[in-house]
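Below sits a lone chain in structure tokens, taken as the form predicted on its own.
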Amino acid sequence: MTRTLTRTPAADGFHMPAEYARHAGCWLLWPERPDNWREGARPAQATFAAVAAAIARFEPVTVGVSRGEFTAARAMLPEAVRVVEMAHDDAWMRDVGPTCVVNARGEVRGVDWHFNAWGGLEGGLYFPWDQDELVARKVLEIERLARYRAPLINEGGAIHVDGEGTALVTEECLLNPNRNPTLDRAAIEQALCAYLGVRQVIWLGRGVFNDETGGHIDNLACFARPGLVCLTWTDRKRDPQFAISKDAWERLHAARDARGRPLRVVRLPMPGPLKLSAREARGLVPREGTKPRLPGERLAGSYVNFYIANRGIVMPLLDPRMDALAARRLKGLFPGRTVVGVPAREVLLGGGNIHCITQQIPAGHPSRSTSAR
């Protein structure tokens, strides 16, 4: 049994490491709901399997699969990928899985945020979400990692850190009253410092245009290394994304990280604009309580939504006109890692991308206190 701890990670000397720190492995969930994944989720499942295979080139991968889909998933996934039975509501492991923290001795623990499907009954994307609310705890049980239960509704895609005390977030997401209406900016920042072990929170404004998560940072910007941020960008001034990215660019250049350093910002080109086609929309089965997907809707495509693996980068391929340029930029940013592209439109159709469906477990070892009752 994994122990639930009563203090905070910061109080215990733990912090969230950067994604580019070494991993013990990566977790995903298996998509299946027909109201969010077209054609019975079969095209999405093929894409998830390809993402899992790409990551498995660099580090161990585990996929949580419902009982009804276990046999099919096991057949589709590479033999090296571990498959475990795990109930869930949808397949966004970044947001429903644990955010892991480490200390100077290499011990690993996990933060279990409260989850309300990106907005609860006031703008959330589906109902119910009770099984998703249990996923982080289940992962920590399997990994035998001690658990902090954070008193904050938050998602893993809403936070990004440099591993040296700095966090990136957006106001659009974390200050949205459909998350934590009783907490103001200062209280949310205090909670982030306590549960991520950071000292500096850099607030950007809005996330990627029409991002249904409410503006997650992981679709807009991320750290490539301390002091260096990747930012999604378009030069099209009439595109609504231009003003969003320009504002983020200005805020990043005005900011300093936890060590007092200015930030260097590298622009990643934005794909598209991409839209949901009528054929794709017809493949969905509408259900009460789920956000409808309509033909012509703009999709929140972004190359920033990549996964940093051990010695590798797994990036989404979204637009033949921009894929190669984005890959070259990422190779320049991560010279010691192999960049692997996976066609990922099917993930985008569901509302996110490769970073959204993955969650890393940092390298290290379980805290010695995890066995205590």
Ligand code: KQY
Second form
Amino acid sequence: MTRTLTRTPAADGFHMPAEYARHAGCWLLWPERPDNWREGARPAQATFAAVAAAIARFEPVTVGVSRGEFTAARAMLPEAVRVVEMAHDDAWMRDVGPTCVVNARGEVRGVDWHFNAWGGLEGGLYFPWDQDELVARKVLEIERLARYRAPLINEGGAIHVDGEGTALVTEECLLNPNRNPTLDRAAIEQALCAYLGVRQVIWLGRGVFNDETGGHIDNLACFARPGLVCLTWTDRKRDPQFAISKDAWERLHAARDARGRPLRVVRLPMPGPLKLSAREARGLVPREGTKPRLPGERLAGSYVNFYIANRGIVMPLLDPRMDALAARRLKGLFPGRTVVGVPAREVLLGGGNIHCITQQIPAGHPSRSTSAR
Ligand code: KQY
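Alternate state requested, the form predicted in complex with this ligand (shown: the form predicted on its own):
All chains and molecules follow, beginning with the one already shown.
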């Protein structure tokens, strides 16, 4: 059994490395619930398999699959991808998986946040979520990594770090009373510093328009390297996203990172606007306890929701009019990596994108497996 530690990562000299630091591998979960994934999740499964295959070009991939879907998933996923049986409520490994931290010796440990399906009974997306709540712990067991149980509700998609002491978050999500109603901004910052090992928290306002997570940062902005932030952007002044991105742009320019540096911000154009079609909505099986999806609803599409793999970027393809431009921008932001696009509308229909369905395990040190003991 892996150890559950009683102190905090910061107190033990651990911090969350940036996604662009070297990975030991990447984890995903397999989509199946028919109230969130149309047509019995088959189209989404094909997309998840394509994402897993794209990431597997760069690093080892493991997919957690329920008992009933194991055979189908094994058949759809490339041989190089490890498939393990794992119960879950839905397939958002970014949010239900562990957030890993490392120390100066290269040891790796995991933070297991409390999870309430993005808002619990006050605006959360489904009930129950008890199996999701166990996923981080199971991943840490399989990876033989020691575990910190963080005393707050949080999701991996709600945080980005530069690996040098700075975290990027949104007020819409982290200060939402449906997450940690007893904690104010200062207490949340304190918890982030303790569990991510950061010294500076940069607060943006709202996340992408109509993002059902309550404004996750991973759809709005991320670090491309220390001092360089990539921000989703639209020039359409009447689009509700315009004011959101402009506010983020201004806050980012006013901010300093943990090392006192100003930030350079690169705009990543938005796809769309994209909407749920009547046909897509008809493919869902409504269920009590799950937030319904209505035809014509604006989808929170964003190219910022890409995954940084070892020597690769796996990005969502969402709009033929914008995909190539977004890919060029990402190529410019990550010159040492190969940009691979995967058609990802099916993931967007489920409420997130490629970043949301992935979770990296940092490489740390080769002897990391002993750190759990
Ligand atoms: O943004 C993410 N990290 C997850 C999206 C979850 C959507 C749930 N339907």
